[in-house]
Each structure stands twice: as structure tokens, then as C-alpha cells.
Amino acid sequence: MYCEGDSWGCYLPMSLRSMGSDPMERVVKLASESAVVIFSVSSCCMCHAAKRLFCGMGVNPTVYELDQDPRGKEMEMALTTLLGNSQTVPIVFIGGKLIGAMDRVMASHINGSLVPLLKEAGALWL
């Protein structure tokens, strides 16, 4: 897939997938299924910026829009627990590992550690 306009990689509706009822279990499973996973809210400007960053780098993230899923609030609470009650969206996982919210993603991008993470996860080839 490619990024153009408002298209952000691959959207997979969480509610259509068969997973356990534990929200934390769902987060961990979803986060490990793709090289780059973003948990997002469709109306969030920081989520938009995160999606643009990755698409601009040639990465097609899998995006889960929490506000479009009936169990999205439960997932958001699980993400809050993972982050220690800080900002919840966007939350980025690379190679199944929690990177964090937008501040951590941007810090990694600025200090040069984001591209190696993406290469290691198989999200970038160059």
C-alpha cells in the first residue's frame, strides 16, 4: 500500500478480529502483527502527524483507529497503563516493541535512532 492524501497504510478493524477479551492482550497481539503499528484517534492532530511522518519516510504503518472500534476505550485504557498514565495517542510500536507517544517518536527521529529501528523491523529497506 502507499500513502496518499488521507490514506495511512493498512487499517484493520479490531472488532472484526477474533481475540481474547482482555484489552492488554489485544494490544500486545495487535502490536506484534505488523512492523509498524499506530494506535490512533481519527480526529487527533498528533495522530495525523505521526501517520504523516511514517508515510513520508516510505513506511506504511498498520493503523488502529480507537474511536472507530466499539472496544476502543478499553484499548485506550490498556495503552494508558502501558505508558504510565501519560498521553495515550498516538502510540507507536515498531517490531512489536513499544516506542511510545509522539514525543518519543520525534526524539528517536531527531537523534537518528528511528530509521535503524524501522530497518530492523523490516519496515524500511534502504
Second form
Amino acid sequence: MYCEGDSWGCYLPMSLRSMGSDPMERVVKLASESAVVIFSVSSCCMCHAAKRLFCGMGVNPTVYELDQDPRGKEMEMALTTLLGNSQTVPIVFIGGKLIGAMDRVMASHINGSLVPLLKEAGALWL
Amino acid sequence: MNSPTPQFVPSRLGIYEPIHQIGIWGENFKSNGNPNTSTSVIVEVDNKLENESETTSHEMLTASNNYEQEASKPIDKIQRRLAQNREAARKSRLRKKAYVQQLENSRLKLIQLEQELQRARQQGLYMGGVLEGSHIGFSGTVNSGIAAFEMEYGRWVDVQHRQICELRTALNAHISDIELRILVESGIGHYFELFRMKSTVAKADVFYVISGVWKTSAERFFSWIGGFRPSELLKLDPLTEQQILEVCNLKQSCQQAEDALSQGMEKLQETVSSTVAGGPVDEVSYIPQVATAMEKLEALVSFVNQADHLRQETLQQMSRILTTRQAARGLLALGEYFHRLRALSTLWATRPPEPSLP
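Beyond the form predicted alone, can we have the form predicted together with the partner chain?
Next comes the full complex, this chain leading.
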């Protein structure tokens, strides 16, 4: 399993690293590699809240700190265009599908749709 | 103009600054021999040291101008006039320096006063959120944002009270579900209106919202990120088993969401605290630390918004789970609860003083 932070790179052989590919592609690729993916910025406290939310549910999210990634800026821009300009980190993908920023994550947790999604993605067991 | 003017020159370090600036001033002057520029540049420098060299070259150029215009005047009169000009210019520079120093001291004092005022406010000078006279200090936009909010909030509380009475009457009168639904919808919408109002004023002054100074003291006691805890909404007795299960799940999700936001807030506190404390303490200038902390505090606005968002979603989910009648009862209970908290605040504020010990 991948662990948090920027150590993900060392687990991938060079051939699989998407060198020079479109940042959006990279985002999608990273998002589909784990059940729960959070794109975050290490200094962002709302991102910290998002991480705590998932950990509190017993889920182990894969976190990519965009400020610690050399191509993080491009990826952040790609994510912003994907979501519309008002949305910002943390941005969450579950089972490869885009959930959204903190707003959407909170809303879907309250209305009960988050847990089934997590179970479907294999991040939560009964 | 390329003479650097520091934003903040602490008087203790003032003695070092002028020497640095004199050097640059000298270079500036040598490179552009235009007499007009020398008089219009802002000078925060003690020119006593380099006065002579600067002003003589200045005078030579002015002197040549004067000489062309008034060639007939005797030399000593010119010399006297030049000496007077020198003296006047030096005095003017000294005055300007003193004035600027005064301004900077006043600015610091103003910042301190504003902070004290804010603290005094938060200690309950604005009882029950009533608008009192003028909001001193801060910028005009912050003032008007807060003043507008306080007026609107006063009206909001009145409407809230009216709605609660209507709900109570409606429930006792056993009106139809459809009519009750209308009341429920407007009740929930009324809370959404409050969240909108809070979001606007949070942009103007997030500390105002988060301090809860706009609420009564008892309400403030229970405050969580600028409002009530979403889980407060869940103190009801549902009926069916299905509802019990759903409310139970909602309670758990709500709790987890609240915990996550609380932890985010704690992290924010730590971050701001370590930023403000950072840097050497023995230096007078703390501007970089404070400026960085300012940036980090912006995150507070998003937390206030997220907390209100959570309140909104929880309200909506409750109205989905419950029947119309249950929702009406729930809204009545919630409204009544806050009404009683407000009454408690008033009672507490007006309670007779404790008898002094013998």
C-alpha cells in the first residue's frame, strides 16, 4: 500500500512514471491507483481536517501533497479547472471517481452517500 | 526615484538607518545633478554629516541660476541668502524627520487601541448584540459590514420568534400537513438566511463571527466555530425504527464531521501561533511574522463557512428523515431552545449582586 506524502514516487518503476505527460492525465492516474485519494497542500488546515475525517472513519487515504511535488502546481491548476474556479484543496477521489472539495465531501457524508461509496471502493468494511 | 524609504523605522535602530541612506542619497545625488530633484525627494535622514558636500554642489547650481538672473546684486548678500537657505533646509529636514517618527508612533498606538477595543467588545460591552453607537476603529467597510449584520440579525431574531409562535399554534391547531410543510420549509429557509448573512460578514471580519459577540452570552457558551453545534439538532425523539437508524447514522456522521473540523481548527491555531512566535524575539521588527500570520488567518473564513455548511446540511438531512409533523416539532424545539438561552442570558445579566461576605 502507498503511504502518505511524497514517498509514492519510489514505489513506481521508472517506466510507469508519467514523465512529461499532461497534468490532468497524471491526476486521473494517481486518483485511480488507490481507493481514497486526497490532493492536498501540506500547510492547508482544511486539508488536515479532510485527512482527519477519513482517518476518523477508519479509512486510510492516500495523500498527495501538491506543494511537495515538482509538478504539483500544474496538477493543482488542472484540478481547479476541472472543478470550477471557486474550488480548492482538499480535493477527494473515491474509487477513481471525483467527489469534490471539502463542501461536497461534508455534504455527502451528512446525506449518507459517502459511506456506501467508500464500501464500494473497498476502503471500508462492515 | 531610487532612494529606499523603509515602511517602519524603529527609533532604536534609527541611528543605523541614516548612514545607510546617506550613502545612497549621496550616490543618487552625484549621478543626477539636477537641482530640482534634491528638494523634492522625501528625506528621512539626519543630514548633519553630509550636509556641506551636498548643499554646496546644490548651491553652486542654484548660485549659477541666481547669478544669471541677478548679476547686479553684491556677492555677500548672495552668500547670506544661501546660508539662510541652508539653515532653513536643514531645519525643515529635521522637522520632517520628527513628524514622521511621530506618525509611526501614533500608528502603533492606534493598532494597540483597536485591539484593546476589540477585546473590550468581546467581553460583553455589546450585550445581546444590540447596536451601540459607532464602531470605532477598523476600516469603513468592516464597520458597515458589522453594523449591517447586527441590524439584520436583530430582525432575524424577531422573525424567528414569530415563526416559533406560528409553529406552536399550528401544531396545536392540527392543521393539514401541506400547510405545516410550508411552515417547516420557511423555518429551515430562515436558518439558511442566517448562514448567508454570516458568510457575508465573515468576509468583512471573521473574528467577529467566531467570537460570537453578536449572540447572547449563554448562546456563546455553547458556541462551536461561530455557531451552534450541528449535533445539537439531533436531540429529538423519532418514531419508527427506520428513523432511529437514520438518525443514528446522521448523528455519527455529524460527530465525525465536527471532529474533523475541530482538528483542522486546532491545526490552524498551532500554525498561526508558531508563525507569530517565530523569528528572533530580541529584534524589534515583528512585521514579517505578523504578515505571514495574516495570510494563514485567511483560512479561518473557510472554516466558518464550512461549519455553517455543515449546519445547513444537517438541517436538510433531518427534514428528509422526519415527517412533516416531526420536523415541525423539531424546529419548534430548536427555536424554543435558543429562545430560552437568550432569556437565560438576560436573566443572568440582570441578576441581583451576590451578598458580600461578612
